[in-house]
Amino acid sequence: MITKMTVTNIHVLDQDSAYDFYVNKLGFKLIDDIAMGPDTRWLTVSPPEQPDLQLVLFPVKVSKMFPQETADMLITLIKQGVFGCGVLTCTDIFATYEELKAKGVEFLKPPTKEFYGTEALFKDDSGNYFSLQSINNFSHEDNI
């Protein structure tokens, strides 16, 4: 039986820029940075309190995996902000919002009260967007 997810991809336009964004702006921890050829690497990061989840900062460019047409389509969609990559949680959404904003993170929506809790939306340096919520927004008992 499957017990948990340990590695997943976030498609990025530039690995160096993505490294800077995720490590220096969001405060994620670098797990692996391994060369995989002349201009690609296995680059993984994790949220600071979730070291068992690795996010691969996976470059979208013409390759065996992405023929020209596919790469072009993905790049266009990423730049348009079509892909929501997930929900990130914090203990104080208002303080985290101010801290990330001061670091240059672009927010699409400031902390806003929603029926499920308070949420802010931001995008990474490639254009992928994330929901930021306080951990107290999530109560498993509410879902039973």
Contents of the next structure:
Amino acid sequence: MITKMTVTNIHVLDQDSAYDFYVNKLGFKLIDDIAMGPDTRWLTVSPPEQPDLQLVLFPVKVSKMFPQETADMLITLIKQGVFGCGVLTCTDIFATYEELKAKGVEFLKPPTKEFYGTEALFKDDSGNYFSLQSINNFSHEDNI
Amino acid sequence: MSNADTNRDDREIITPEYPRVYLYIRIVQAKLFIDNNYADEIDLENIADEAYFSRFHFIRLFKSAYGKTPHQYLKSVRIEKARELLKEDKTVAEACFSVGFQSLTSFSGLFKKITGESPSSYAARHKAMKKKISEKPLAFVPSCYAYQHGWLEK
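If the structure you just shared is the form predicted on its own, then what does the corresponding form predicted together with the partner chain look like?
Next comes the full complex, and the chain you just saw is listed first.
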């Protein structure tokens, strides 16, 4: 019986910069930062109130998984903003929006009322986008 | 504060009116002031001044935005920073004074209340864990990732 998702990936272009973005700007908690040889770290962070979900800040580097051509393609797609990482929930979307903006986070859409709740979109330092939504705003029952 | 005032303030927060942005910017300024100055002797009065609010109005707005009063938030930031310092092998006293506590007793008490263990036991547990990780990092990384990156020991 599968019960939970506990580890998932975000492909990033630079681990140092991603660390700064996720920990210092978004306020995520650092879980693991383990050296795996030169220039490579096992770097994971968690949303502040969800320690059982770890996001691996996964560098796109030429490796067994990414031959040169694949790595180049992936980097292009990330920079184009093709990948969305999911929805982040916050206590108060207007306060969170102002705070992240003050810290230099780039928003694609300011908080906007949608049929499912109030939502903003922002990009991480690599180009991956997130949807930011206020708590209690996302409920399927409300939309039926 | 009368009921009429309370209702007016709540309306300010929930209606999508333009000036609400200024209100949020001020609350956020206060929050960032805590984030940047937690290590100094700051109190609620400094924090409210920073946001140009009267004290009670400010506490309520801050709580509605962050789910904690400014004082609770300041304490949680301090304990969180102390955890980081203890993980980095700082002593309990160093962690205590560098996050803005004036006494070891109040620091240790609050730390235990929030994290469920004393600062010294927290530090010892992390030191032991760090040693294990440095001896055998692969034991702490899911093997599918290790395989894909060619980290597996032959």
